[in-house]
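Take a look at this one chain, the form predicted alone, written out in structure tokens.
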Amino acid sequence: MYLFKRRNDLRHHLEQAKLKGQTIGFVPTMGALHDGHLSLVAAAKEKCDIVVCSIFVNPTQFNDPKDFEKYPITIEQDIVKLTDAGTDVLFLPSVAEMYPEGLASGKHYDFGNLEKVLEGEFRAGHFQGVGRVVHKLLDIVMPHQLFMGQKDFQQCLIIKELIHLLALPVQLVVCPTRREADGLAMSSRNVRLNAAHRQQATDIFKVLTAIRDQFGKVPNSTLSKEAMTQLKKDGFEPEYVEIITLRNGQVTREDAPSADKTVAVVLAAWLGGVRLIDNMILQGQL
């Protein structure tokens, strides 16, 4: 596996590959890798000739400085995992390399209501930071395909909109959420849960499954309210549980959505000082 820390060196390496007619698959991450990330690498290996993975904890997408400080850093273990997974290239830039212009300035992206609801409501500025760093990374790597996980549902919608807004020549491939045997969605933040909270966290999957089983039989708003109540009863501090319908790339809340639209339940909840997010598609596909 090749490791690059400077954008120009990476660009030159990938340009040589493209001259040979090789296709590039890209998996952007913030490190603290788990099997969910590695499943994206595996998907990229199936579809592309060269797999590029990046590890960069992006400061501009953290609305809470304490959350940024607590984000787990496991570079040495990550390199071993990526090597064993057959990753071809790792991009490991510094903040100065990614933001030579500084963190304060930057392009504004018009994501519409997509960045103001759900995660956007509770994490002001988060998706502008996500859009900014992904735009930079795509400009550097210039991949044919971009691989992301469904667990970050709204982020996938944001990146899909980013690609549309900028007419970027890349295909977004959204891969299914990888889960532990007990249903908990794999996440880098899970390592911050103590043993009791780790076991308790599986209640999130139970809530999602209950909504899936009742979807179409009970009004969506009722299902959301009941799920919020259940999470509170189980000891969580839920921020939202919403059943959403996707219309033209934007999010709407409808009790009786059209049969031809994608519908999903998305949620965010705190447990033991750790913020957990998850989702489940109820109808259609992302």
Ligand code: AMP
The other form holds:
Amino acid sequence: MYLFKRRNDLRHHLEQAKLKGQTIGFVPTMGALHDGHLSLVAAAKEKCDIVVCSIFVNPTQFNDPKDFEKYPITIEQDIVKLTDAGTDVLFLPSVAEMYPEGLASGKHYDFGNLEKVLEGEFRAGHFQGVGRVVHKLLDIVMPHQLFMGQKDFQQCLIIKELIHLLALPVQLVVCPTRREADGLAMSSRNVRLNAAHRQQATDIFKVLTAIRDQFGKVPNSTLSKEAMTQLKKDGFEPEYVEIITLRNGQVTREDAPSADKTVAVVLAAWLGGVRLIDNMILQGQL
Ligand code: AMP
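For comparison with the form predicted alone, kindly provide the form predicted together with the named molecule.
Below is the entire complex, every chain and molecule, led by the chain shown above.
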């Protein structure tokens, strides 16, 4: 596996591959890699000739400085995992390499209501930071396909919108959420849960599957409310549990969504000082 820290070195290396007609698949990550990340690498390997992965803990997408400081860093293990998974290239830039202009100034992306609801409501500025870093990374790597996880449902919608707004020549491939055996969605933040909270965290999957089983039989707003109550009873501090319908890339809340629309349940909840997010598609696809 090649490792590049400088954008120009990476660009030059990938230009050679593109000249040979090879296709590039790109998997951006913030490291602390688990099997969820590696499933994206596997999907990229299946579809593309060269797999590029980036590890960059992006400061502009953290609305909470403590979350940024506590973000797990396991770079040596990550390199071993990526090598074993057959990754061709790792891009490991510094903050200065990614943001030579500094962190404060930045382009504003018009994501409409999408960046103000759900995650956007509780993490002000988060999606501007995500848009900014993914735009930069796509400019550097210029991949044919971009692989992202359904785990970050709203992030996938934002990146779809970014690609559309800027007419970027890349195809977004959304990969299914990888879960632990007990249903907990794999996440880099799971290592911050203590043993008791780790066990409790499986309730999120139970709440999502209960909603999936009742979807269509009970009004969506009732299902959301009941799930919030259940999570509070289980010791969580839920921020939202919403059943959302996608309309032209934007999010709406409808009690009787039509059958041709994508509908999903999305949630965010705190447990033992760790913020967990998860979702399940109830109808259609992302
Ligand atoms: P992160 O390092 O958390 O920024 O995630 C990097 C990429 O991995 C994003 O596209 C995530 O959606 C994806 N990802 C994170 N967790 C999972 C998971 N459990 N299953 C599949 N993809 C995931």
